[in-house]
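Presented as structure tokens, the chain that follows is alone, the form predicted on its own.
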Amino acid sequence: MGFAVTETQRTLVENVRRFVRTEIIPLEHELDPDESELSAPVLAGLVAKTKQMGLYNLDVPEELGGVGADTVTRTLLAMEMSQHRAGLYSPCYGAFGQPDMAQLYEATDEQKERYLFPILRGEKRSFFALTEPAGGSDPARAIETRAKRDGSDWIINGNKTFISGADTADFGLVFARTGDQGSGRDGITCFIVDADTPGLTVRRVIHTLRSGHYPTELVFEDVRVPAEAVLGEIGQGFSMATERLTKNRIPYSAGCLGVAMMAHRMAVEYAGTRSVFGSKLAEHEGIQWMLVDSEIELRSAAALTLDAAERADSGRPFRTEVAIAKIVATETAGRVVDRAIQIHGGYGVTKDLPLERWYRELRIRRIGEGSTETQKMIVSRDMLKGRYTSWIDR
């Protein structure tokens, strides 16, 4: 474990750093404190500011317009574009470019032009439709929506549920069984389904912790759809899926420890200059052993996070490394934010800061893209299945 920032990645980590302070937190003072979303023109102002930064699109590949960020720049990026209210959820409001769906790469020139092409350039939204009723965590034996054919298509019934934007998106991939419901992995295929295809409804939206978006439920009611519609291989969509969610939890780790980080520095700024019983609150020794278990804590998960995405970049297995920074990472940012709300007493529960709606979210982090726990089984799996090793012999 261990590496240093270089140069190139410490300028571009104080130019987002910038942004965020100088572009995006300004317009926070004047927006509902649980707003998720900026007007269109503003919006477009701020994409142009990060085109011109050079940062647009940070996770497309270079070939196909993007930066192509390596995993590790993404994840120190990542720290810093979430620092700021709604940043946990809605990093910058989506100026640095919006979720890219990296299947979509995989796709035929076609799909390209019709659904990946107009993702990167901000004209359409989609939706990822994987868990269902029956379980999020056991996705491959839990997932009963079932796709058959019927001459040249498919139609496809089922239910999907806790499906984020796809009340508002244009298209969504949606994962369905088209083996028998004991082919486990190898009965799943996923879909690309346009938002109004006849037979697909918002059942409801699912009111959660979150105040900005909230989830959806979603019917699937003898949809049909062309075989074009069939995303990469039939069979082979629960791979492509879990390729998917386990690299994508690095930045998400990240952008847990960036409010974290944020909501620290709050802490310390504020124990520094309030007053309580004749003398400052960083004078007593409860609250500094406070700050010093955040800090260490902070360190600690930060390193689990980046030594995760420099295995991604180096082409190593970093399943086991992922699931332990998730599960540092997100359990450690809750405990970062109880601890700076507690310190500012009652002003930290009040929407006049953020720290209420990041203890909020953050709650939802410990369950969202893979729970605590299901981390844990990932962990203890390779452990006990031959594939663990000394993180100093790796």
Given for the second form:
Amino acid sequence: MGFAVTETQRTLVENVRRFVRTEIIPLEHELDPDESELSAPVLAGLVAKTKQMGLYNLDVPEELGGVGADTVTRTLLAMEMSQHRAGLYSPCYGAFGQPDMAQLYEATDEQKERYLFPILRGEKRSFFALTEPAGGSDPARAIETRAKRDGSDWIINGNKTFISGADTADFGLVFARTGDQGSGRDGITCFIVDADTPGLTVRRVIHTLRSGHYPTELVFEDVRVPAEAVLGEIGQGFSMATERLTKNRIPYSAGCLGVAMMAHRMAVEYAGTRSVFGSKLAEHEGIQWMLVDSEIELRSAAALTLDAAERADSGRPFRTEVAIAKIVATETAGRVVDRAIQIHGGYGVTKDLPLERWYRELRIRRIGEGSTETQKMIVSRDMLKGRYTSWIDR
Amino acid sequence: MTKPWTALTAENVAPVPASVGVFEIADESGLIAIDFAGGNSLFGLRGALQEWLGTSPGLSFRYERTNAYLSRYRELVQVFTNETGAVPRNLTGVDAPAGRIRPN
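Switch from the form predicted on its own to the form predicted together with its partner chain and give that structure.
Let us now look at the entire complex, which starts with that chain.
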């Protein structure tokens, strides 16, 4: 464990920090406190600025027109990009590009022209349909959606749930069981499905304590797609999905730490100015200890997250490290924001401050992208099967 | 929405809760507006509905208290758009929620 932040990374971080403070936070005075979307012209103005700054499509490889930032750099930037009111779910409201659809890097040239490049240009929106009503933590077994061959076409039937953004998307990656190619993880294939395909219905938005985000329920009734809709190889869709899920947990964790860092900074500042019982809050030991606990936990979680990112970049196995980082970052962020609310007292729970929103939304982060318990299962399996060596034995 | 349509009068709006939520306005031709009272609203649903008082005769309203007002608002607009092919009158020409939902 341990690495130095390069000069380039430091400059990028400072640029993003300035962008958040000068471009994003002032916009939020006009928004509803729970809103996570800006009007199209305002967002277009922000995108023009990030493109000018060379920060658009950070995750995307350079050969596809992106920045091609490595995982450590993206992790450092994710911590900065999330330090605003809606930070957890849309880094600066999408000003830095749309959610990564890395699976499409493996697409055919024709698929790239039709789906990937419009996404990278910000012209199309997509959804990622893996989770089903039967379960999300164990998708290899829970997937009941089926795709059957009919001549050269495929016909998809089933249900998906908790699918973000499907109500406004142009197309989605849909994972379905293609039974004769094997069971479990080997029997799942990824299809690119246009949102207006007959038989595909968005049944409802699922309302949660998450603000300004729109998970949906989808129904597939005899949805017919051509053979060209298969992404990658038949039966290999699950490997494609898990690769994305594992790597995504790093910036996901970093985003949690970003809002927690901002909450912690707010708590330190407030404790230094607010007087109670004749002295500043910060002069009371109970408050001092809360601030120190938050500082220690944040430093520890950031170190674990960056360690996982560094391993991912170096080509070494990183699944276990990511799982550990995800647990620690999401749990830590929740505790830090909780303390910040406590220090702010009544103001902490108002919509005048972003703390109450972060508090609610961080709760979901202990479930989304693999729950804490699922991550522990990954760590324990890897430890017990010898796939992971404890840091002390390395 | 499960609440019944109610005539939009000062007496009927007065007991509406000052909480966040969504509401719909109708005239004799049918539904004309879908909107929400969010975290910035003064007196929540009650305040938002009071702004409609006196704008036009014969209006009625119904509302739903919900902390998930943004997603519920978006859903109501999307279902309306799917059924009628247009956004409610109050959202014409503005940045209305896009997309369609077809409950089944």
